[in-house]
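Just one chain follows, in the form predicted on its own, and it is written as structure tokens.
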Amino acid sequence: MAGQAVGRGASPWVREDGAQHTFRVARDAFTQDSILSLERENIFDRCWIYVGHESEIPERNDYLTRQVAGRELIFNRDRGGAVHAFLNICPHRGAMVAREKKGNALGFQCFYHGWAFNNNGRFATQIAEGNYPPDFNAQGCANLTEVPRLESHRGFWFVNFDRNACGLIEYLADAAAIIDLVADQSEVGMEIVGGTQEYGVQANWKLLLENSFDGYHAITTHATYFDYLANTAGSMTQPLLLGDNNRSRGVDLGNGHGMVEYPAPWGRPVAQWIKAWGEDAKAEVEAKERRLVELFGPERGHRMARLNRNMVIFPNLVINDIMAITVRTFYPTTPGQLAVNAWTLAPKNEAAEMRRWRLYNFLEFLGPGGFATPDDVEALESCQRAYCNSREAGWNDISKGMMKSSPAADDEAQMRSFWREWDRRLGAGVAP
């Protein structure tokens, strides 16, 4: 197939042609382990990648302990106050450290041998003499290992394993600004509210990461839902137009990252009314767009309230800002099987009714047992299934809108944006 390579010389895996508006992905970059070890190597090895939200940890010496990218991590505050992430591993014989979910704590000690560690990772056992040299510890070989890059942005905490990549603001690139329009629906912080949902699919990890922002699929493979709004009296403000070019559109965001925005027919706590919410909840949503306006002016005002946005942030983090913010990430076991975490996030100060009703549309869309979930994993576990045809029929079409100068949210110039970036870092082996 003629086509123009993207990222290098050759690549065997994305095919562009820019004259043809064609842009193919081999289906075998979903089913190889070796791509896999090239991901693991060359993506989650030196990206930024999201380990928790600040909400998580509000006080000190609070923390939690969490898989990201392959790694055992504690995200904690120590007793100052300070943000840390350590390899949740004994620099004695190498047990986990901490074995609880989440907890408050001013230290840890390992079960196996009992070794101790302050909540900063300092080691804090007693030696008793004889059984070490006095300045045992003096270049920090038994204090708890940080990752070697950990920065936030408006309360989303991100590690690197890679010491000598660029900063977390210069990798987010125009991603910063959505995460901005998410953190400022509240004048007082955002907070993840309840547990972690955690699930598997057995698919290849980009097939989630594709379907996150991707707006062509939602009027068939969630036509359920829709007709459930539909059929619930005032549960639609007007039908969804992804593909109205004028009132939505698909972003790249620079890196590898990209987002849909649109406006949708459900409600949104911030700042969309509908009349399933009654009447007394009107004035409290009408309230709430007129700060927003006054805050930061109708332009930004009235976008935050009424658009809606699905945001990938290269190369697994997920931020919808919907009918609920979801918060997802999810990181790849095998060639054909993922792990997924999610969670919502809303504001600290919101008034319960509008609570309820953010919860509600969470569980009732986005929650594994929602409307939405399990039609994305059906179709995605589809995909990863008939992908045993690679050999005959290898390559999948993300072509949908390339002679548009300006996408639109049903079109796929987002999704271009992930694999160009996937594929020059598998090509050329180094982050920027």
Second form
Amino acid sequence: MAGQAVGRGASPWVREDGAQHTFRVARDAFTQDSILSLERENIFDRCWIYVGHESEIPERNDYLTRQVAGRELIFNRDRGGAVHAFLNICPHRGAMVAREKKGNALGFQCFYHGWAFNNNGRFATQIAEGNYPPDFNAQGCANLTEVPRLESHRGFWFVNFDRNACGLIEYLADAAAIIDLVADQSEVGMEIVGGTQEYGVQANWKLLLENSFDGYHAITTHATYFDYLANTAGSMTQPLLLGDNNRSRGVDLGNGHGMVEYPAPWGRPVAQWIKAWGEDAKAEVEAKERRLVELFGPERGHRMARLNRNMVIFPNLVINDIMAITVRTFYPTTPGQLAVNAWTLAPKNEAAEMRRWRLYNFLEFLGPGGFATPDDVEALESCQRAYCNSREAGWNDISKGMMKSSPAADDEAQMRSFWREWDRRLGAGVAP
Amino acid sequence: MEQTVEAAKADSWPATPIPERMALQYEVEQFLYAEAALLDGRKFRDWYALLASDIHYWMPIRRTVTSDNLDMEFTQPGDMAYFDDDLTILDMRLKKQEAGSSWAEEPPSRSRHFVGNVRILKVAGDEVTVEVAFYIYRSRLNSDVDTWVGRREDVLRRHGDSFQIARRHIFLDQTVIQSANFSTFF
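Could the form predicted in complex with its partner chain be shown next, to go alongside the form predicted on its own?
Every chain and every other molecule in the complex is listed next, the one we just looked at coming first.
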């Protein structure tokens, strides 16, 4: 990999030509171990990485364990209710102090030599006199290690392994306001509906990232899903308008974040009614939309109710506010493999019938058993497999819509904003 | 959700005379083998005809918990799941495959369903609750191989001289799904 030329237009991996309106990404960026090393060092160790939602640990002493950016973490609430993220490793000899997925406990105990910790991370074992000096833990060497930075926005908690990183809100840039459009859908708060879908994909992580806000592939890859909607009475309100420049758009949200926004062709529990849900649900969904308008004004209220947003927060958080809300994060295990965690988010006070439709919508479209995700995964794995041809056919094209002043949701502007930031961060690692 | 040994004992079925139990066991096993053959033979519409109109086809999410938290091991109805289907969705799944643009099954995969450890847990009226262990092998394209192992709890309902499947609850022996998709029926 030729790494000496760095900067716009001279990157070895991203070639943007404003005059020719072309944007190309090297396929080697999806396959090389050296690239993944650079990504770990310059992206995953320095950016704000999503760890979990506050509703997943609602009570004092709740905890869960999770792999985040290549680490094993404990995400928990202590006895006072404060939120923590610890590295899941015993300060003594390094065994994991929690090996289960979730629970509620006053503390953690390593089973190897029995070191115990309060759930605020403090060492809690009484050591017999004479084995260690009395001030052994004065510097905290026997406490659990907390992640260097932990901050939240509207219930979404993020960690950062770079102590000197900018604050979360500054990092989120315009994406913070899009998170607000999700968080404001309930006056009593949003919650992750019990359970995490966890699955592996044999593809580079950036392929799933691109796919998560790619409006262009919808009609071809998901032909059967749209056939399904069209053939299920009362499931669609209008055609999919991804290519309509007046009603849909692809947006750069700053710092590599981006989204597409477009009118929902399907029902949205918040808040676009479809006939399939029946007349009883109609009054409720319409009341929900009126309430949003009352709280936030007509423009923002209708936007929250009727527009879909597929958003990627750099580098690996997807919040898709579509027929249900999916929160999805993923991390590369090798250049050709990624691990996915996916959840669905819903209003806490949602009526049982709407919750049922929401889950129905989610499972119908998303996850390994959904109508769409298997086809997406098939495409991603197909790309990854074919990147073995990259010596002779080395470049992906991401130029769609470059000539437009206002790109639509089926253009690729939002992906270009990701790649520019990716390239900038990797270039920073190569430059002297 | 998990049929307990106690519940099975409370039922009169285990006290039924052996010849009668053997006959039903045989009937149930032959039905399950024939059903598996339909899936592996890609006769999906024939398989669909075996489903009752009120079928609940459900696969909850499983996660690693400590032994004192085993009640949290599986997600519950109303929580997240991998499948939570009624007959309409199962019909749409078939229509999706039949469309020829269901890319995870085009070209189609090759599967083999092994059904074993067949235990009749309960007989109530015209319904038989059956627990089976399953092992499913699937190969796709040139060399992609997936296997799924787990436990199924089926409710088979008398239908003429055969059965219909009125419930299929699928409990995988995996927490993180290792396969690219679940485009195969369980």
